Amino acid sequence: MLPPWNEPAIRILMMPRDTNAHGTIFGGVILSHIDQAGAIEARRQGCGLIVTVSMDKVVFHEPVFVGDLVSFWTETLRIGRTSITTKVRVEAIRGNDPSARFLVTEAQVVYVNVGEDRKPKAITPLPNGFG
């Protein structure tokens, strides 16, 4: 498995239309997100078609609010033969200041690579991945 990229799979810029009623990020934008990262790891790993299986327990540690800077960082923590396991870990960035970081959550998602009939098909690793 390579090690941790050394930039997000994704970065945003939160906007008003995301939030809530208490003034915060929907939690499903955050999910929404964290599905999306997890599966760009997975085609940086050989994956082309994939679909999600799970994804494990999500703990919220800190609210996201909107202009909060977040990225979604990746790495892999197992492939199988047609499955492929990704672990995402969610950092805000409030403000100017790059140094005030707050862990948001992190999550493991897994994900099955199929076929164009969409049934399960080999994972072939790419050696460098594609990033």
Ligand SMILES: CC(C)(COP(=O)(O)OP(=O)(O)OC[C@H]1O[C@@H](n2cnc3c(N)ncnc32)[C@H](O)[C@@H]1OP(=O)(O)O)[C@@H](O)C(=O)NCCC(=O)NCCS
Second form
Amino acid sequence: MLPPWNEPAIRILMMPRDTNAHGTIFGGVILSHIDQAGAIEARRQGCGLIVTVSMDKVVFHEPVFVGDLVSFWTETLRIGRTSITTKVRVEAIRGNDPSARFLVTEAQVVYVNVGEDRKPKAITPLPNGFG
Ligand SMILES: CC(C)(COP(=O)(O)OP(=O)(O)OC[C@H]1O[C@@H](n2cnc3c(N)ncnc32)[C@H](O)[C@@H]1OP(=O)(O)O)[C@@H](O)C(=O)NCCC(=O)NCCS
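Now that you have shown the form predicted alone, what about the form predicted in complex with this ligand?
After this comes the whole thing, all chains and molecules, with the earlier chain placed first.
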């Protein structure tokens, strides 16, 4: 299993189109990016075609605002025969002060590596990953 990356899998600037009725960022938008970030982590570890089988332990610690620079940090917790468990930590930087960092959300996401027939397929871990 490769150690955590020293850079986020995804970095994104939040836009007004991503807001909910309160004017803060809609949680579903954050979840969608979490799903993608975890999938990038799974690919890095050697998975090919994957499907999300569970999203667990999702905690929204702080709201996210329009203009926040949001980073999705990933790490692999476990590689099974066909499944991989990833942890995604979401951090927001507010305004122009890079020291104003907040852990806004975290989640655990499990993916299953599948073949063309969409059936579970053994994972072959990549020794050096990519990126
Ligand atoms: C994911 C899927 C292929 C698993 O099929 P399955 O026949 O249940 O597979 P298996 O029982 O052989 O389990 C395969 C692996 O998934 C893991 N798994 C299955 N269900 C799980 C669950 N609810 N949570 C965590 N892991 C799970 C198993 O532990 C196993 O891992 P391992 O090989 O590392 O030990 C199937 O359930 C599926 O296609 N689900 C829909 C996925 C999808 O469309 N996602 C997008 C949602 S929009």
